[in-house]
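What follows is a single chain, given as structure tokens, in the form predicted alone.
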Amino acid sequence: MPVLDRFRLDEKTAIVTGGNRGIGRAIAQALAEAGANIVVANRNEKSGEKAAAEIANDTDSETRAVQTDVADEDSVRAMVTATVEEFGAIDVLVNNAGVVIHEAAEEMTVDEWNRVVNINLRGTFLCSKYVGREMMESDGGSILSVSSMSAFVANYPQRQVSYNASKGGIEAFTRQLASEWAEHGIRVNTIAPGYIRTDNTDQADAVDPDIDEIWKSEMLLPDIAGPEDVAPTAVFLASDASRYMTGASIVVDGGYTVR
């Protein structure tokens, strides 16, 4: 098989949580361009439908938006059922939905902690659980979660202990799940982005206009990337091009974690 054909996802179905914006939106677009049918699963119904319509218009893929709260078990179960009813099976899951709260640990409330951990980590567990059950009934599949370099390093100058804890949990969850589900033909990996131009970085910029230069001073490459620079790695991990990889994490951070 020609090497580029191994990246194709024709006749595959992919769920992308938080696929309406940012990194998730770019990943959903890239998977569709590689041939996959796309389910955009996010809380905001209108923005999800808009993203799904745009992706369908730009590619030959079929798309659907399903309003989903990844931290709610009933909502996740309904999303998986709707996807199987529409497309017959699920081949790829991208656990991308996530939030961050910038707050000092000594000031953070339990509600703030729970909001981040419930969406980022509980959501990854719930989506993997119910999609994994479907994959076990078919020919397996690929689960990839968007972690962060924050799973491996402390961030500066922002304070975001709940976010880093949740992303560290995703990394540990991924390694264990890869071990447990390999016998079912399910590969489980993560992408760990560094600073990427998203709503989260824009919010940090609004609070501290100098923060970009602080971040870039720790990077080896000169610019902060956009979501489209993360998406090709997702295509790789979703496709047969990475069929010999599971339990792995790919860091995409402009060299921030090297030093």
Ligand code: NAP
Contents of the next structure:
Amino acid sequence: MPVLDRFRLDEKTAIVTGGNRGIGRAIAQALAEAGANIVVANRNEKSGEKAAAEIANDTDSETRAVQTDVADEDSVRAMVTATVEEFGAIDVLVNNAGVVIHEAAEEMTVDEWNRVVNINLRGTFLCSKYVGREMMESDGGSILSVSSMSAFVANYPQRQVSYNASKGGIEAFTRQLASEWAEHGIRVNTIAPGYIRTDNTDQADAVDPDIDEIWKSEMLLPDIAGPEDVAPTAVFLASDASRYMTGASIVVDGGYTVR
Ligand code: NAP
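Structure of the form predicted in complex with the named molecule, please, following the form predicted alone?
Let's see the whole complex now, leading with the same chain.
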């Protein structure tokens, strides 16, 4: 098979949590361009519907928006059921939904801690659990979670211990799940981005006006990337092009973690 054909996702169905904006929006678009039908699963109904309509308009793929709170078990279960009813099976899950709170550890409330860990880590577990059950009933599939370089390094100058703990948890969760589900034909991997320009990084810009320059001083490549610079790696991990990879993490960070 020609190598680029191995990246195709024709007749596959992919769920992208947080597919309405930022990195998830770019991943949803890229998976659709590679041929997959897309379910956009996020909280804000209007922007989810808008993203799904735009992606359907731009590509040959079928799309659907399902309002979902990834931290809520009933909501995740309903989203997975709706996806199977619509498309028959699920081949790809992208656990992308995530939040960050910039707060010093000594000031952080338990509610703030729980909010971040529940969305980032519990959400990844819940979506993987219910999608994994469906994948076990069919031909397996590919689960990829958007972790972060923050799983491996400390961030500076912003303070964000709950975020880094949640992302470290996703990395450990991924290795263990890859081991447990290989026998079901389910591959489990992560993408660990560095700083990517989205609403998420705009939130950090409010912490320190010089933050971009501080970040860039640690990077090898010249600029802070955009969501479209992460999306091709998602197509790779979702597709047969990566069929010999599981339990792995791909860092896409402009060289930040090297220094
Ligand atoms: P973003 O622009 O702030 O978007 C966050 C996304 O998560 C939105 O689509 C949001 O949906 C969704 N979301 C939040 N809570 C949710 C919930 N409870 N249930 C369902 N969806 C929920 O963020 P981003 O920068 O694109 O980040 C996407 C992922 O990449 C996150 O996991 C983030 O940690 C990771 N990441 C980002 C960077 C970066 O520099 N940007 C770096 C490394 C890793 P609504 O609009 O409906 O709220």
